[in-house]
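The chain below stands alone and is given in structure tokens; this is the form predicted on its own.
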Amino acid sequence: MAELTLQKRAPEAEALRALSERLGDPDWLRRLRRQAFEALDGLPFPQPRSRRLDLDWRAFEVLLPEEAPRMEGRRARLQLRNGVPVAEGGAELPEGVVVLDLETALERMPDLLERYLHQAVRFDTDQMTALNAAFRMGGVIIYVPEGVEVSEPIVLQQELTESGVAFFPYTLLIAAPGSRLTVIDELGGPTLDRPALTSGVVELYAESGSVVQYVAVQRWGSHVVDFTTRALHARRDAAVRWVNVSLGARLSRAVIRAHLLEPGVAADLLGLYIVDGDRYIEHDTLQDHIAPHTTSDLLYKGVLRDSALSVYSGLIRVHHGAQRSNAYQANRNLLLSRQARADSIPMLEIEANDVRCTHGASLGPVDEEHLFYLMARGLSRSEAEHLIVLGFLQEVLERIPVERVREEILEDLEAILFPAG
């Protein structure tokens, strides 16, 4: 992949003021935006490990909001286009459950947003998180009150249909104590003629005793350079299944942080990525055991073909006093061509002496003996390879909680790895 070089434009302070005024931000949010913007120059750029990226965010036009219809926030599906809510539908949600764009939510529940917004993902982490905090337009909040169970999956569909722009999607999920829900967060759009930059943030708050299943599916067009930061704050006895699926973008770098804050937390962390052409994908994960008696189980699997490159870097960190922590981390990669490459960097940082932590990584081509076995039973080489890839990914696919999503990911896999003709 050639370096992406973009020419600088004038600073975007004017766009920041226009954005706040047009959205009618409260004072505390205006201050947050301004602080994030002023911190930009002093923060590090999250440079990918194995791809030099010469990129300046000022080269992109910051999207400003259009007039949007008012959402009721009582339906299980919300669609946004370029950060603007365009439709809601699906099943009616239980009393008190909210699925809303942030601008409407700021009018209805400002105190809740002030409490949670940009607390799990701080704006001063790096330049991309600061850009999101400063220029976020649109965004979604999902809130489930204490003890409420949402039986139908909540579906967010966020689409980018512009090129030459900087886009800052944001998802805030708050599961109050004892609540239960499943969320499918789908991000995508067509491939267009000019580069686009996305810098997304997701904050998940799983309060005590809540059960959360969250699936993020990224299908950006191949003109997109994508930076994403997602963080989980999990409280006592919360159970979280968190699946990250990466299928699109020219270059994608995802930072995943799971903070296990109190005893009894169990986090099931899954990833699946399919990479072709000369695309690049990077995952940087943290299993952060802050409290004792916490469990995390991470499995990320990828399939690469052509001259694609993936990098996985994962850290299990067990803090002092976090005794009886149990953590597992595995990254597996299947290479379908000689030019494809996968780098894996598993790490441990242990400050307690009564823990169980293991990690591992593997990469390699399709086993020729497996191919021979299947071909000897009448399959073509392509058909045999196809079955082996499906079998390799099945361990992650079967743990995605919604059948429709599993089927659509399988269709994506077919289109990327085994295109017709």
Second form
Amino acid sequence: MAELTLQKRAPEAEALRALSERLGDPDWLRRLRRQAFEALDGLPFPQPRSRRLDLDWRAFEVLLPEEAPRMEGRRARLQLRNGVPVAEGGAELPEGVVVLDLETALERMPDLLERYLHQAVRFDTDQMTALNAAFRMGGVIIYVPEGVEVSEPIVLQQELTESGVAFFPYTLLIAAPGSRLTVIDELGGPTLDRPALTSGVVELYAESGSVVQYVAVQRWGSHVVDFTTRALHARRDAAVRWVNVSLGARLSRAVIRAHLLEPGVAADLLGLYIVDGDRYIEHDTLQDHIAPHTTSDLLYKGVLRDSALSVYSGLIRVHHGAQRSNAYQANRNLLLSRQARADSIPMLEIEANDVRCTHGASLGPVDEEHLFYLMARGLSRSEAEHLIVLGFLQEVLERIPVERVREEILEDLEAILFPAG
Amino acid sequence: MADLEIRDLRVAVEGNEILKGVNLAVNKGEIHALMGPNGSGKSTLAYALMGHPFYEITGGEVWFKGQNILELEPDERARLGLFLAFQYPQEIPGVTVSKFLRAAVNARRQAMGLEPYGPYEFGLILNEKMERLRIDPSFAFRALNEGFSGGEKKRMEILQMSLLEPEMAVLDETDSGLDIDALRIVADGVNSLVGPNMGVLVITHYQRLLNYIQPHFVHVLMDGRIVRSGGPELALELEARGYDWLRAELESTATA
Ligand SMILES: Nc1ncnc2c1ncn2[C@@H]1O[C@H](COP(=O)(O)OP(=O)(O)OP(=O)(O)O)[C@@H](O)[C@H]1O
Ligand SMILES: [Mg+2]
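Can I have the other form now, the form predicted in complex with its partner chain, not the form predicted on its own?
Up next: the whole complex, starting with the chain shown before.
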């Protein structure tokens, strides 16, 4: 594979112009980038709730590609490095299905992109989404036409191997009516010496009757401060399983919004996070029931050790008229040390009267009675703890669709939680 | 010295002395029954033998295989061949029965210098033992004790015992919550293991169990001490008369 050359530039108007030029953006996209860039100063910085961050986005350079190779978009695996597509492979996709980097997609299906881009995640949500809209390159689009079923899981690998930069991953998934697909979106890269900023955006469009499984696995190096905003627009009778796995980054703040727009939507919202050292993770979820007869079932589980800190804040909003909706929310945390902390902030805004909602949060160390029971059968304390931790996460792990992905996550969490073993 | 020898064992819970000097000797091949009113300290004795951190040893010794095991961690005691069937087995979310049992059996095997079992080999052994205890094979893939009925949990305890092949087993009210058929199955399981290689201390309130697992010795624990020991007839007498007569007798000898 040829070495790709990248330029790094200060995040200024000049870089923005150069980026649009090199990528050959259509006019509407140039306008969007410029609008986003100009909005930056007026937008709020998404300050983490429990760890103050003095971060100036201007301190990071942005990446510009020298030239990006063009992809075919017909394969189930697509790999991007520093926003540049570098490889595609895996199974051949069914007719009409597209898995492409955004630039190639802009040449091939500009109208479709114009229709969907930044509908679910507005570019002016905050500084981080605006930065993404302005300076993003690469990014991935997945499109499955009406009624088409993709049996192979689609795997995206978005890597960052540069330090000192701001980086903007982007995933756009469009599941046309009646289509079915499973996507594994892997974000990661090695730990480097100088800090990096990532600001990611994910937009998921599950059209009527589609069945979508989307799993994001975040494995940034520990030099990365990570922001991500992810939103789902689900239409009539769509069934969505959406898993967010968070394993890396020094600080990560993820906004996860599920908008259930039409009746019959069922969304399974899962999260799994493993945090060690003095790392910080924050999840901010929204279960937005706009239409009647919608169901959302959220379960976020985390294991924390050392002096790691997790903040979970989850809002269930049931709009007036979203009768007969069910919304469940649970955040459970296992603390492996006295210094580790997990805060949960559940919130309800219910405007309909015929709904069922539950929420619950828990945190605590490994149960001493459980430990004793297993040790009484001959397992050492660490073996027993190990089993209990894996058992705790099983409820989420077993709902991750692809075996290989489950196994890799298991390996990662073993390495984070039980480094000696 | 007996295979398991408890000498003047004193145990406190949150500063209250519950066991006030228990003496008991159990040999392999022997079945001992331990009876006594609610709250007399039977489970306390069982937990203390296994090393539960909540129970504070304030005096005495417990000798098993040449060691004072009070100095050992619970897992070390288990690997040495001591087993406790819990009165209230724990439910452990997400930990499947088969995964847990293989880990436990292999821990014990390694302690004995034997090769650990691979998943396939262990699966066969597990299946056979489950069949003998009439446990449905699907239980192997369920989370340990989670949502099991009282009787299913007790059967699971005996399954664990039969897999771990301990040298000394303490069964804490394993009969409670069992229907007649299950009681017979569990008793058969216990009887098939007792022999030259295993001794048992059966904690129970009921003669019913002792009809199936016939004890050689019966002991009565009251107020933290063993106040009477005898043969199987003692259990029958307790069944017929309760504990009050014994208490009265003890008080009269104490004041005499
Ligand atoms: N974990 C505990 N916390 C507080 N008190 C305890 C605890 N364990 C035992 N005790 C106390 O110690 C005493 C003995 O309890 P133990 O459970 O050993 O009785 P037992 O003989 O097994 O009773 P049962 O026949 O009801 O099972 C009781 O007064 C009980 O309340
Ligand atoms: Mg008891």
